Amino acid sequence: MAGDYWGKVRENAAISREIYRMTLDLPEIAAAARPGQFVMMTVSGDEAQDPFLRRPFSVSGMDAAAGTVSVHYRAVGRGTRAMARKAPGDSLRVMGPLGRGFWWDRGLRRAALVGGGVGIAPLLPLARALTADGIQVGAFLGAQNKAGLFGADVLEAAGCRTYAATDDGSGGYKGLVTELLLKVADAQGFFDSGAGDVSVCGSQGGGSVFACGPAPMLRVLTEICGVRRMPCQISMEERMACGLGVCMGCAVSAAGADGVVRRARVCGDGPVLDGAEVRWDG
C-alpha cells in the first residue's frame, strides 16, 4: 500500500551531461516497491511548495536491506532543476509506491527490454528481477545522443546482453532503438516462437517485450509486436497531477478483454499496460 513519507537524500549526482540519479532513504517504499511502479515527489522540498504539484518518477532502484529508493531524471524544467540542486541530507516528500508494475509468469524464458531516454529507468530493477528468475534478457537502450544513455553497467551486472542506439550515432547504433531491436531480434530468432496467445505474458512462445519511453517509440513497438504476435508490456509516460487516479489527467484509451474501449488511468491502471490494448488514435 502506498504511503506518504519524508525521504532524506543520500545521493544526488549527474551520471552524464543530461542524466541525474537521486537516492533517498525510504525504507517503507524500498520494501514494498516492485519493478515498474513509480513515486510522486515534491521537487522543491520547502514549505513554499513551488512548484506546487508533485512530479512522477519511475523507481529505478530499490534496496530493501539498505532502505533506499533511487530515481533517474533529466534536469530540463523548473522543477527538476530545483531537484538537481538538492544535496545529501536534504529531505523531499515522496508518495509511493504507486501504480501497477510489470508482470510475468513461469512460462517466460526470454525477454527484450526496450528503453528510450529516461524510460530506461524502470527497466533496471526489472532486469534484476527477471534474471534472478533465470530468464534470459536482452536490453535495448535508446537516446538522442550518448549523454542520454545510462544503465548499461547495471544491466550488464545483472547478466543482460546490452545494446545501444542513438539518433546521432554518438553511442552505439545510429538510428532508432526499435530499428536496432528488429535487426538483433530477427538475427537471433527472438520472434520466431512468439505465435500464440499474446494476452498472457510468455504463455506460448516463452518470450516477451517490456518497454518504457516516449509515445512514438512505444507505438512503433506495439505495432512490431502485434505483427510478430509477441506479448508486449509498455510503461507509459504521461503528465500527472495527483498520481492516485482522481483527476483523470493521465487517462489514455485502451480496450479491455471484452473489446470495449475505455479511458485507462496511467497512474492507477498502469503505468504498465498491455501494449495490445492501447488505442493510439484515441
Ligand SMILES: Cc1cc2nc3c(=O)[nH]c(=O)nc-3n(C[C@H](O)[C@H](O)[C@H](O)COP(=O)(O)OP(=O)(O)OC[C@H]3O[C@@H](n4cnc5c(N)ncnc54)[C@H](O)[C@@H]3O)c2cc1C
Second form
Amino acid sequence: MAGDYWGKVRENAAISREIYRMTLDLPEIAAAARPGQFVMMTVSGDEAQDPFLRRPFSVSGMDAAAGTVSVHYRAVGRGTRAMARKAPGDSLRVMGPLGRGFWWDRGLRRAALVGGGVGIAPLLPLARALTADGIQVGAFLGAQNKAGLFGADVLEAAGCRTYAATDDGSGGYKGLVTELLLKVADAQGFFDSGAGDVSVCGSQGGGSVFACGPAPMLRVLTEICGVRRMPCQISMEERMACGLGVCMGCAVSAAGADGVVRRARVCGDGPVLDGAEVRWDG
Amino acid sequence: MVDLTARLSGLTLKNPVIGASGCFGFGREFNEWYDIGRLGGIAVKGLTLKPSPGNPLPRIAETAAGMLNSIGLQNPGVDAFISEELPWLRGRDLAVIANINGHSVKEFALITEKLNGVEGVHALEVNISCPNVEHGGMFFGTDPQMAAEVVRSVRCETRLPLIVKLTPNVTDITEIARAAEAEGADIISLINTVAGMAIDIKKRRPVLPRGVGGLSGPAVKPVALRMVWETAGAVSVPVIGMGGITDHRDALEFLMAGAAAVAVGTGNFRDPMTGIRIVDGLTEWMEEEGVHELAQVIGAARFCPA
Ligand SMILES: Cc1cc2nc3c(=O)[nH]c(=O)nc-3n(C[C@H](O)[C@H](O)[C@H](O)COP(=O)(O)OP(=O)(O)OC[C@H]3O[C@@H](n4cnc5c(N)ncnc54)[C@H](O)[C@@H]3O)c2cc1C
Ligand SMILES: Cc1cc2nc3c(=O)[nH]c(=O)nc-3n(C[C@H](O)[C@H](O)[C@H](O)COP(=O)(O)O)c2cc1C
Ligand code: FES
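Starting from the form predicted on its own above, please write out the structure of the form predicted in complex with the named molecule.
Let's see the whole complex now, leading with the same chain.
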C-alpha cells in the first residue's frame, strides 16, 4: 500500500556528467517497494504551487535495513534541475511505492536485463532480487555516451554479467544496446531457452527479457522477443498527472489474453507491462 | 459543533466538498487513501453512451502552476458505469453525481434515460464544456441556444437534480448560465478547463497531438473565481464552484464569492488527501471563526447594494 511521506535527503550528487543519484530516508517505502515500482516526488515546496505536478521516478535502490530509497535521474527540465539543487538535510514529499513492478516465478532460470539511459535505474534492484533467487542474469546497458552509463558496479556486485553499448562508442560496444543483446544472446543460445508460453514468464523455457528505456528501444525489443517467442517485460514511461490511476493521462493500448485491445494505465496497470501485449500504434 | 451541510436545490451534501469529474475516477483509488464517504460528493468521470478510448498520447502537458489535459473523455460507457462502478459507490456515504456527455442532443437524452431511476445516482451533471472532443463537448456550452437545447432535452427525461457544467471559454458566462436556468437547470457548476496550448520548441510542434488542451490547477483559480462571482450574481439557482482549489482557503474564496459548494480536481493529483484536507480545514476554520453553519459564509464577500 502506497503512502505519502516526507523523505529527508541523505545524499544527492552527480555520479557522472549526466546522472544524479539521490538517496532519501523513507523507511516505509524502502520496506514495501518491489523492483520496477516507482515513486512520485514533489519537486516544489509544500506551500508552492509551481511546478504543480509530481514527477515519477523508478526506485533504483531500496535498503529496508537502512530505511533508504534511491533514485537515479537526469536533470532534463525544471523539476529535475530543482532536485539536483537539493542538499542533504532537505526534505521532499514522496509518494510510493506505486504501480506494478517486474514479476517472475520459480520456472525462471535465465534473464536478460536491457536498460536504455535512465531506464537502467529499475534494473538495479531487479538484478539483485533475481540473482538472490539463483537466477542467471546478463545485463545490457545502453546510453548515448559514456557519461550516461551507470550501475555496472551494482550489477557486477550482484553477480550479473554486464555489457555496455553507447551510440558514439565512448563506452563499450559502439551501437544500439539491442544490437549488442542480439549478438551476445545469440552467441550464448539465450533465445533458444525462451520457446514456449510467452505469457508466463519463465514457466516454460526458463528465459525472459526485462527492459526499461526509451519507447523506440522497447518497441524493437518486443519485436525481437516476439519473433523468438521469448517473454519480455517492459517498464514504460509516459507523462503522468496523478500516478494513482484516476486521470487517464498515461493510458497506452494493450491487448489482453483474450486479444481485446484495452487501455492500460502505465501508472497503475504498469509501469511494467507484458511487452507482447502493448499495441504501439494506439 | 459546526454544520457543514450544503443545501443545493434538491441535492443535500453533508459538506460542500466534491471530487471533480475526471479527477476522481470512480472513487476507488482515493478510497485507498481515506474514506471517500467523508466527502460531500463525487462527480464521476465523464460518461458517454458507448465506451470511449479517449485521445492519443501524450495527454498531459504541465504548465506554470497548472496543467493542460487532452484525455478526450476516456471512459467505460454509461452501461459499464452502472454495472461495474455504481454498486461499489452505493456502499459509500456520499452523493454520486453522474457527469454525462453526448455527441448530440439526442445522445444526452439517451444517457439520461439510462440513468433515470437507477439507485445510487443522486444527480446528473450535464457536461456541455469539454474542450477535448471533436463532436459535442464545449460546442454545446458556447452558444446559449445550443446549451438551452441540451438542457431542455435532459430535463424532459429526468426528475433527478440537474447540474449544468459550464465552460469558461465564452465571452459572457452569465448568458449561458441564464439559458440553462431558464430550461430548468437546478444547479450550475463551473468552471470546466480553460482552452490552452503549449508548444515544444525543439520539435516545433504543439505538445498535445490535438494542439489545444484544457488548462486546470492553481493557474486558473482567479479566472474561475471571477466567473463564479458573476454567475452567482446572475442566476438564482445554487452554484458549484471549481478551478484551482487546493486548500480550504481557496474553497472559502469560492464560497464567499457565492458558490454553495466546491469541487476539487487537479489538486488531488498533487496530494491525494486534498479533498479531506479541505473538509477538515473548513471545519477548523468555522470553529475558530465562530461560524456555525456554512450558509453564513456563502456569498459573504458579495457587496450588498442598499
Ligand atoms: C514510471 C516512470 C519512471 C521514471 N523513472 C525515471 C528515472 O528513474 N530516472 C529519470 O531520470 N527519469 C525517470 N522518469 C522520467 C522522469 O519522470 C522525467 O524525466 C521528469 O518527470 C522530468 O521532469 P522535469 O521537470 O525535469 O522536466 P520537464 O520537461 O520540465 O517536465 C514537464 C512535465 O513533463 C513530464 N515529463 C517530462 N519528461 C518526462 C518523461 N521522460 N517521462 C514522463 N514524464 C515526463 C514531467 O513529469 C512534468 O509533468 C520516469 C518516468 C516514468 C513515467
Ligand atoms: C485530467 C482531467 C480530466 C477531466 N475530465 C473531466 C470530465 O470528464 N468531465 C468534466 O465535466 N470535467 C472534467 N475535467 C474538468 C474538471 O472537472 C474541472 O472542472 C477543472 O479541471 C477545473 O478544476 P481544477 O482546477 O480543480 O482541476 C477534467 C479535468 C482534468 C484535469
Ligand atoms: S497518471 Fe493519472 S492515470 Fe496514470
